[in-house]
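Shown here is one chain on its own, the form predicted on its own, set out as structure tokens.
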Amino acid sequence: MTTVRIPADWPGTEEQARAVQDALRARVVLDEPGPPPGTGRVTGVDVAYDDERDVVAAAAVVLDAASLDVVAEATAVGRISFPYVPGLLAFRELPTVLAALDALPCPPGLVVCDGYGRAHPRRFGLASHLGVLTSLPTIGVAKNPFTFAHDTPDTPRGSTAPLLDGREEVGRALRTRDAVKPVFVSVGHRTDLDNACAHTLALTPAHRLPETTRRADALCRRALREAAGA
């Protein structure tokens, strides 16, 4: 486990942290479609919190692409960053994230955020700013539409329905359990949509979440746990 100090230069109010934000998000790449699905392999990230004892604990589970076995995990626990305010919860999370991915021993190549990418209101939520401080190609895949609208997709495993901001698709409502509520994927870095939804699936053989978001949800919060009670 890597313990995490939060960075001398990080944002402390919202201003600064959406003036971050603003300066970042010209730097997503858009045009690139990413890693075929079910190849390489595939990292999840997620974060758990102790809002208490001010600690945050995150982890990172690296899996086989095709086989979906674990190849590696790492997780760091550090003080949380930046106060809770909606549109702004990867400055909470993002200096552990990225202690966590740096303790890995191999490339996690695609990272699957707990979170969203483009559908986000100023459309860089965590997984595009993950992306952009990394490199790598990123995709959201959250439970909730978060402010977008959307129509209910069609009852099969599989279908999808825009996320729409206005008449702008952010996202899609993707259904991959039939006749389970959806969730909602969205383009973070160096992908594009059709993709980001083609993994999701093929990360999703037998539960509504994909078995990276299950399996870092698991390990940060077995994290959490050992770090309160050390």
The other form holds:
Amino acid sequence: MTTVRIPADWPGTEEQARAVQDALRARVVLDEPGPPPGTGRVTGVDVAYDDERDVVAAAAVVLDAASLDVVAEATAVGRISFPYVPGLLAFRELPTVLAALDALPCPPGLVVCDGYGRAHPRRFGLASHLGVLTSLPTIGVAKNPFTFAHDTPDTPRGSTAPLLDGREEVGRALRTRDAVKPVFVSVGHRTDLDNACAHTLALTPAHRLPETTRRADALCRRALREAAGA
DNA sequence: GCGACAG
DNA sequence: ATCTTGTCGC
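Other form of same protein, the form predicted together with the DNA, not the form predicted on its own:
Up next: the whole complex, starting with the chain shown before.
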């Protein structure tokens, strides 16, 4: 486990944070399909907080994409770098997530984030931001809808409904289990939406949420407990 | 101006 | 995200 320091140039206000998003948005790469599902490695990242003690813990868990076996994992802890503001989640999560990724002993391959990528008010959610800072292919898989309207996908696993910003499809509500509430998938960086959904299905053989985020969630909670928990 | 709003 | 018991089901 590594300890993180908040970067000296990290935004201190919502105004500054939005300016950073507007400046970095142009660097998102959208014309690559990304790695094929079921090959190479797939990494889940997640973060847990103890607002009382101002502690944050992040985890990165690398899975073999074919077997979904854990190949490597790393954690990082630090101070909370930003309050939770819808649309600015990246500024709260990224410093610690980046440190956890840096601590991995192997390349992460595709990174699966807990949240949104392009399906964001300024087209630059957590998954896109992480992708631009690392150059890694990323996707976002969120548990709840954000600001975009969508229809209800059909009942069977694999069914989708577009997340629409006007007439533009910025993500998809994707059913990963029959008749269970869908997850919300969007492109982060260097992937396309079809592939992002295919990856999400490949990572959900048994549960609504991807194995990557389930593993990362369990690990960062444990790291938080060991770092600050009572 | 009033809600809604990833984690 | 987090506070929280038992309970129904694969």
